[in-house]
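In the form predicted on its own, a lone chain appears below as structure tokens.
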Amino acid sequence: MSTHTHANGRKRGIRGLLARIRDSQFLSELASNRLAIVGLLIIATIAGLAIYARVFIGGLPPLTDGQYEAITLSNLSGNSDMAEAPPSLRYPFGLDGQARSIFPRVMYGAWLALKWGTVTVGASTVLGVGLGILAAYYGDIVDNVIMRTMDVLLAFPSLLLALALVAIFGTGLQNAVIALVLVYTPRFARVVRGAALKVMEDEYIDATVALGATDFRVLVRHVIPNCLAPVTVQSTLNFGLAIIDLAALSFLGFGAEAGTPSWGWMLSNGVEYGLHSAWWWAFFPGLFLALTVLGFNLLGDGMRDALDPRMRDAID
């Protein structure tokens, strides 16, 4: 009996659910902006190629010693110029100078974005985030000394900002990705800070706090969730930036290792080495990145139309 009811209860709980997902006003006029919809598909297309490059290609020779399907230098009959073969029905994306395959490292290379975009955003939220909210719910000395820190940090410019960060703590992704995490924190910080002083002002606010909530709750339970929209917006458009920004970062030779399959430094060595004879090698990874930072653009402005068209003012 006890089970019945719990599968009973469950299955009203997924109903209510559906229910709220098709009557949310958000959803119907973010499915109504057609460029966000292609955004959302984009970001897709480019999140199964990610995926399945990690489960299918990750690890295998052609991502590191130039083998792939068996295709070396020795095999290639002897014929040097095999190394750079062009786009072909076999090899799609054609062949870089090394004999390894653009293709399967194009298609790695997006779950390096995927990945690294999503540790840097990510961490870059919870600490703008963190930092925002307090600032807007102690004010006073807690507020200038975060914020004034955080006007420092925007002063830069981020790419700038970036390479003296990464010239600090030395080269690879890991470093890079926390340089733009510092970068990226303000921008957050400043965002919710400015929703979270608009939350404060309501009555309930003030209510819970004489009710005896804790400050830790207070936060928790109702200034953080009301704050939500804005962060979920500049996270989606905070998205791109981070997968151009650690591009450039490999590009000039501050984040990737050589040899890795990052679009930034695949398209370091095509600019280098093939932009006049091999076009193919910058090509194809440039073209994903574009595409990708592309997508997570049209969805970032869709989602900020959809919530509020008065956040053009407050998100950047």
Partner chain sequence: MASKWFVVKRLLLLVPVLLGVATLVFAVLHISPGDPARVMAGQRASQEQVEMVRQEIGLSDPIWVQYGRFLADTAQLKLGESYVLRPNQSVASILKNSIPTTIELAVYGQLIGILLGLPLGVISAIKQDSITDHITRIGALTGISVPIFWSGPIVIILFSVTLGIFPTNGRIAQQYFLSDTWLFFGHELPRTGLITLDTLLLARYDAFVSAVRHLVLPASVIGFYSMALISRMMRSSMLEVVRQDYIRTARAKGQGERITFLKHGLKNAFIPVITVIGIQFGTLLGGAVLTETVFGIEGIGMILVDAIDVGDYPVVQGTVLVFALLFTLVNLGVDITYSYLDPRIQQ
Second form
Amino acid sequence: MSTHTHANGRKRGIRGLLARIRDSQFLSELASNRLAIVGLLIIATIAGLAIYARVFIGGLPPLTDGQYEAITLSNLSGNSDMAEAPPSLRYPFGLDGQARSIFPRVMYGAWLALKWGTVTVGASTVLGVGLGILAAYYGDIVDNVIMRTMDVLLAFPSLLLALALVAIFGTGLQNAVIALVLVYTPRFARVVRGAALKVMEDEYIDATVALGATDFRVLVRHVIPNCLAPVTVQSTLNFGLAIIDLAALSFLGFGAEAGTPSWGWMLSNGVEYGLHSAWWWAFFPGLFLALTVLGFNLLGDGMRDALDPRMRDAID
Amino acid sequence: MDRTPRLRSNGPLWSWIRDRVRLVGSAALGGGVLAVLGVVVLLLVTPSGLAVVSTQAFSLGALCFGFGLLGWSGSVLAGSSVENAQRYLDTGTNWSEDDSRRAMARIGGFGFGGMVGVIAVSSILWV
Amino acid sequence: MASKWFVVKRLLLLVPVLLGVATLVFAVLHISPGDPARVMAGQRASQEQVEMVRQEIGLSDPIWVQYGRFLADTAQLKLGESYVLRPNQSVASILKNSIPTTIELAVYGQLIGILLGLPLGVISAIKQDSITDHITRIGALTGISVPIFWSGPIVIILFSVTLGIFPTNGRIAQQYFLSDTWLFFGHELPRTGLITLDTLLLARYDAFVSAVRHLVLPASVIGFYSMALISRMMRSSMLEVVRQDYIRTARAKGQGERITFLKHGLKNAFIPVITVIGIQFGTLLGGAVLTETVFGIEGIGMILVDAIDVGDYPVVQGTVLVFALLFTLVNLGVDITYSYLDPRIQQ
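How about the form predicted in complex with the partner chain, since we already have the form predicted on its own?
Starting with the chain above, the whole complex follows.
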């Protein structure tokens, strides 16, 4: 396995990348993991629903969340008795008390969850990769200061740290995302640093440096490509957590604005007003939230098991 | 078993103290110099008064100091747990309590130096 | 073994931890661009109130004087007053009532998690790759994936609203709860604040039953989540231990499989799990924030959320300090347990 990485480390460009994918032990091992496939299917379904909701319910020109609200209004809005109708053929998940059909709202919630999850995980990945590689490449004091700071941040429980940050920055979806990016960055920095250190132990890096490659070139051509696999696994594992934490912040009232069809907010609405009268308000958004997270956890778990053992160590 | 430093001139205690003072002291010196320069420069460059500048600079130092302190005690407190959890659970990131404590002592010392620096330069300029 | 010196040393660590947290809280308040007096008094406070706060915390003094005064006050547990959430009530008194509530919830939740999670993990490891193992593992993954703020409402709808077995919210039935000060049939409740313990100490068994019935659902929700984590960890740790030499040796010597497992495996497998239980306690507190919100329990988690919501800075500050204190104490406990269990650790 380790010679494998060496051989591919030298290949360049898109062709090299394709060759890597074709004879990747990682992918073939992943494909034989049934649970991971189930996870992948769940994610694909949710993503399909999300895109469907965004394109066909939301309409292609970008809608604000407020405009979206008008579209899901059923024509029962005048009839206050019917405004919170239970699930039926016409409204599969029922109405939400303001005569809005919950089914399309939940589907649109999938879009919001995946979108903000991607923003959160994407930003923390970029930040984490940057910091982790700086730490690994420059070592010594840079390494110590960066990584120890990351360690302290890691020691804080994620939701409590996010809450503290929200208390400082103020509430709102953007601030919630910023808070979560700060919370998640250390996890990526740690994985990347570990992976990068292992890559740099390889002799061919020394050889490249001896041949006169610049720091930047070595990083971009050799170190970063070899960190991709563990980073992808870490992103998958944390995607589910990020979606839960975002929903939790919205649930507590510090994330998505009231009325937006985000799962967290719909749940909070259901718990606050519908617990005794309308079980479907909280049930369906939460069900989709749990399913999505389960999908990412199943896939992430399978990916971790399929990972090169040398890299697996860096992920917890 | 007992790691208490013993009092003997030139014995383990002195080198024990010297190492730590050097570690924290150099960082504190850096923080102090930076704070003095920072306050003076900010006073010259920005229109803000001394009270505002010293508040900001002092808080920044306090931020580092608090973070370092928390990190240092956290490392000591959870050090053996984390090291052992890693030994058993395969999350080898060669984290060590020692490294972590040292880094945190530096950050904390830097912040403390900054706070002292702000107090010094501001009290001189206050009148 | 944990010597007395070790315990004292660890307790002394509380000083830098709390000093660190207090300093951070102070720094953040003064570094943020807003007017600290305005932040303290809350966004909705009138100009006079803000001026009053400014006088009270002496904002015109040099910053280091304020810092010193803040530390001195905090050390004497003078955490200030709530300006918005519960006007004119001291932060210390608000927290005094809510800390035991959260502790009680967390302890029972963690107990359920440990009592269910450990055996499940062990069974899963013994019967590796059997159907039981697969079900346990998938169950554990599902448990981690289900957010507390969904499983909470579901069990409320199921067991309280539909079946009517358990109450929906609060800590104890209304007739036992007289006021904020926990006046119990005219006795003030001076004891622990842990309601299951206090009712027993007062020998009020009807009240005790009521308290337990209120605790079942929230504690189970927390327990289910932590069970999932613990069983996963126990399984992997147990498998690791089993692969080690001394178990093979024991097996070769002809001891029965079961005895081998129990005698050698369990204790060694438990050691790493307990450290992780300590580290994971923070997650549990985070879970408590959500559980308290769902079940309407007035613990520090709910106080924190409410305080952030209305912008009551002194309360947020006090709650953060308390969270740090709890976290430190739990890890101290874990450390001590750990050194008893693992003779290799010489403190």
